[in-house]
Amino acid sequence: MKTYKTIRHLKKRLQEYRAEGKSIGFVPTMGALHPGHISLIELSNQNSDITVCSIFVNPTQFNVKEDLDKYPRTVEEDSEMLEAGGCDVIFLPDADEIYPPDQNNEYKVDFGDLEKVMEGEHRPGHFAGVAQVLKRFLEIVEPDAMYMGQKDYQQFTIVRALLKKLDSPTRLVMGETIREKDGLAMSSRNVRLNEKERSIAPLISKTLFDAKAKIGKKSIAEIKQEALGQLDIPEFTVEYFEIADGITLQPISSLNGIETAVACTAVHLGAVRLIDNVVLK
């Protein structure tokens, strides 16, 4: 496994791989890795000849500076996990490498209604930052395929729209959400939960799976109301619980004519914001 900190050295190595006829798979991360990330590395290994993983805490997608400051940086541990997971290349740039101070690094794109609901409503500017950094990574890595997790379902949908807007040949592949034994979706933020909060957190996934079990038995409105009731405990502050069209992300009142439906939620538990989702159909 090789680690590169500059675009120049990374691109040189990737050009050598391409000259050998090898395909490139790419897993973008912000570090603080867990088995969910490694599952994406393994998925890339199954479908690509070479797997590249970036570790970059992107400042432009944090709309709360405190979250950026508190985001864990664990490069040494991350590198060990990636090597054990079969990663071939780590790209470890600093902010000036991705956003050169002497260049105009702005990238504005209108995602329409996709970015006005759920995460977009509660984290203004977040998806603009995601689009900005992924556009740069696509220019740098030029991957044949990019692998992202289902846990950030709305982000996956935004990135799919981004690739279309860029007319990019890169394929986007979704990896399933990896969960702890008690159902909690694996997240870099979980380490910030204290013991009591960690014991409460699985109620989030339980509520989502309970909602899925009610599909076809109760109306969408009833399912949403009951889910919000389950999450109505003193320790939680619920930002949203939504049942949406899995393509447009717009709220739905019925599954009639809907190809894909997803239940999504965001909950504050203490100082930690947790998101999760379950595909209903």
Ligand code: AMP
Contents of the next structure:
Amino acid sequence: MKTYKTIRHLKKRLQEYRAEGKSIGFVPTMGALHPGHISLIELSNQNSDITVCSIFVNPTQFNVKEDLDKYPRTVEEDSEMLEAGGCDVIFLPDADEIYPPDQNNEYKVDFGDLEKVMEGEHRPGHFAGVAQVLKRFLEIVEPDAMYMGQKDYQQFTIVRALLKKLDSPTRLVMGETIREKDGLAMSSRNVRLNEKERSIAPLISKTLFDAKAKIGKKSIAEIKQEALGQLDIPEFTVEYFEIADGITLQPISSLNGIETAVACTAVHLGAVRLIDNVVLK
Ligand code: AMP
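Mind giving me the form predicted in complex with this ligand, seeing as the form predicted on its own was just shown?
Full assembly next; the chain just shown is listed first.
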């Protein structure tokens, strides 16, 4: 496994791989890696010849500066996990490499209604930052396939729209959400939970799975209301709990005529904001 900090060196290596006829799989991350990230590395290994993982805490996708400052940074442990997970190349750029100060780095794209709900509504500018950094990474890595997690369902949907807008040949592949034994979705932010918060956090996934179990037995309105009831404990501040069309992400009131549906939630627990989702149909 090799680590590159500059675009020039990374591109040179990737050109050599391409000359050997090897396909490139790409897993973008912000580091503080856990088995959820490694499952994407493994998925890439199964489907692509070479796996490139970027570790870059992208400042432009944080709408709250404190969250950026507190984002865990564990590059040494990350490298060890990537090596063990079979990653071939780590791309570890600094911010000036991705956003050269002498270059216009702006990228404005309208995702329409996809970004007006849920994460888009509650984290203004977040998806603009995600689109900006991924456009840049796609130009640099030019992957055959990009692997991203269901954990960030709305992000995945936005990235699918981004690839379409860019007319990109890169294939987008979804990896399932990897969970702790008690159901809590793995997240880099989980390490910031104290012991008590950590013991309460699995109620988020439990509520989502309970909602799924009620499909076909209760109305969407009832399921949503009961989920909000379950999450209504003093330790949680619920930002949203939504049952949405899995393609358009717009809230739905029934599953009639809906191809795929997803329940998504964002909850504040102490100083930590956690998101999770479950595909209902
Ligand atoms: P992040 O480092 O949080 O930006 O995440 C990098 C990638 O890992 C994204 O595609 C996420 O959706 C994915 N990811 C994060 N958590 C999980 C998880 N628990 N299971 C599977 N994929 C995940």
